[in-house]
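In structure tokens, the next block holds one chain alone, the form predicted on its own.
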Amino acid sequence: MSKAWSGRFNKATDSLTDDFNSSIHFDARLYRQDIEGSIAHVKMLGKQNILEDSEVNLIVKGLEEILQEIESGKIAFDIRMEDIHMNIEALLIERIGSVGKKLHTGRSRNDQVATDMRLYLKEMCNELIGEISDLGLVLLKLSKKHTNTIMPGYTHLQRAQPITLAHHLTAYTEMLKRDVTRFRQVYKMSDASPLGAGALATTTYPLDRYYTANLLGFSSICQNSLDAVSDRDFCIDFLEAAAVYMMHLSRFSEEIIIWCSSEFNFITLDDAYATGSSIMPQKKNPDIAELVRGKTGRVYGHLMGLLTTMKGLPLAYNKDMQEDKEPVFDTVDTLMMVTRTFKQMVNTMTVNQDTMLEAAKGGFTNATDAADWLVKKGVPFRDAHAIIGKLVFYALEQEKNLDDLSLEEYQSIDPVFDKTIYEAIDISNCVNARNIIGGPAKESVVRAIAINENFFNSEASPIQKKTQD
């Protein structure tokens, strides 16, 4: 079977060239977007009287049959046809004859592939928005169970102040909300149709670009034909959003790995989401969290790879741009698998509440509250800070916590102390006294959970296709 561009050449391409040049082994997943784009294009050709209605109907029917057969696994693609576009066109010509050769009128593979990729990313963004929202709701469900589960909050991985597990988890839901917003923005950046831009300079045929954009659910068209075929910003935007999302999951994974260690013992992973050792029978390893952390580097690499590919390309299309697909496709697959597995791992883990509480009571996490108590007694904050610093040093020497010190010991550091200090440094009071917006108090966290649930249940719903009037 000869190639569509073979008229210019006197000899066939070498098999190595075919293998190196071909993209069908990875762009085959664009078959549905490619056929949808072709159907919209040929309907527009009919509307504009460029093709006869009978020709349009025959081509559309042929394309619909090819789509059904691809989805039922009856079609094997041919590497000699290079890519998904030429494979489908060759199948169409084989089935309906020379009329199929009219499908590509007024179109180039350059605007065709750009259209396919934009359709694909819009769909994938919607799917990811749904998956990330589901993960967010799982975290919020867990948060509701643990609004009273006190744990230490950390800075520099040192115990700092007492918070609740719910407060900690809702920090991650805030990250996920931003991730959803990023993928919604990627959807919008992808939501312009390149179809009709041709190879780089449109065409002499009277195409109606708004009509094809409308049929394909795009909200607008690309305004410059050179940019339409050479733009891959939307792919880079997707990879950037994916990299930030993976960074968030990697941070959470790091904490899960630490928390399930014997040294922390804050959580216990379900056996279904952990693995063992081939030599050490006692081991239970957090491999899922470790793989999420590891795959983050993979996604970062895809982002840097495509940025590097694009950085030196003159206008308009260059074959280098074929390298956009594999990183995007692999990133989509990675994010889907990571999100679904991570969600189940978190949903099934056991929280060791007593261990968390004991950890919060240690490490002088209530020291700031002791300082605040002094300030409320009229002591300037810097003086209060120094007094509590001395108190902590004394407690360390005595191998005691602040709660364990007698009132006489407090007053030996500063006579301003009275018995109400014990109420101020009670761990539960330390948490629930912080009842301003964003704080760890139960009332504040419950408000945050409600706000975030509303976001994931409504604002994060899949974006609907827009059509032109």
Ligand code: ARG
Contents of the next structure:
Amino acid sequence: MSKAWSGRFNKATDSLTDDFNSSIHFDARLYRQDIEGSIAHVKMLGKQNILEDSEVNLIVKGLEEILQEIESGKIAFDIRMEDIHMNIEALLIERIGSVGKKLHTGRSRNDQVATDMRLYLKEMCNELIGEISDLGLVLLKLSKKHTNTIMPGYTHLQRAQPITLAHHLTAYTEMLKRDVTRFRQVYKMSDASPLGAGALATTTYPLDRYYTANLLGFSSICQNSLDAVSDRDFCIDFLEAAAVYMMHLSRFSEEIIIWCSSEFNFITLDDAYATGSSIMPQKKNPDIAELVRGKTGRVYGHLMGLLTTMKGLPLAYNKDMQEDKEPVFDTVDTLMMVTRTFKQMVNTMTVNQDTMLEAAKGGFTNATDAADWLVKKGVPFRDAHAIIGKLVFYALEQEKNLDDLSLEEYQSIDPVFDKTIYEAIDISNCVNARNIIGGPAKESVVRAIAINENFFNSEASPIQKKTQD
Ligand code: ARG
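Target state, the form predicted together with the ligand; input state, the form predicted on its own:
Now the complete complex, all chains and molecules, led by this one.
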């Protein structure tokens, strides 16, 4: 079949041009959104008496059949038809004849592709929100088990103060809540219909833009036709939300990699989510966490790539914009796979509670509490800090923890010490004394877990399509 635009040309396109110009090998993924968009458009043409009802019915039936055949794998797309839009139109004309040529009345591929991408991203945001919520719930389930599992909290990757594993994990569920909120925002940014914008300046047919928007479940329409066809902000917003989300998982992955090293030994990964070495028989590597960290770079690259593609484009549509698809699709695939695998890895890992506790006890993580004990005795905090600094210095020399020093040793540093110091620096007391909102005390973390569970269970449920006739 000749190209839809061949009338003005004297020669066929070179096969290099076909290869270079076509997008069917990646935009085929938009077939369903493309057909949904076409059905809505053609129904609207019928309602506005631009097409006869009989024509509308034939076209809708033809498109529905094509949809089924694509889904059952019966259709091979043709690279010479350039993209998914032209392929489906060509298939329709082949199937129902001349009436199929009326489908594109009052429409351009420019508003068509923008519509497809918005429909696609709305669906993907819902799916990703579901996946991220599942991951959040897995982390919360793990948190519930570990509200008493003491570990060192770090700053500068140096042991700082004792916390619990649940407190550490719920730091990540806070990040995931923001990620869900970001993807919701991307959904909203994508939720306006460009259909009716035409190539750039709408059309002379009396289209009802609200009618198609409503059929497709868009809650509003794009207000300026030039903007409607040349806006890819929603794709960039998506990549930005994806980049931040990957940054969170990458930080978590980095911790998992450190935690499963022999030096830390805080966790043991399940064999099903680790890999071996081709030469060193003893190795068990955290490849999944490393790949999540590694793929973060790839997603950042997509964000920078599309920002750069868009930065010099005059209004309205330019073919450069076909380059929006591969980064978006690859990001969707990456996030889906990363989220599902990461979730399983975390869900199956073993927590080595004793090692975590030993580490918390070993690093003077209760030194702040010792200083706070002095403050309660009336010592100004700066003086208390200096006294405990001396005490730590002494303990280091003796190769002891603060808990192991005798009362005489304490009193040799400062006579104000009495035996109640031991209770104040008991590691689990240190944790549970921090019972203010956001803190590591069991009570406070249990509250946070409940709030977060509620968020992931309810608020993160998919936004439903508004209407469908
Ligand atoms: N495949 C094209 C894209 O993804 C569709 C729009 C083509 N429009 C055009 N005027 N050539 O951008």
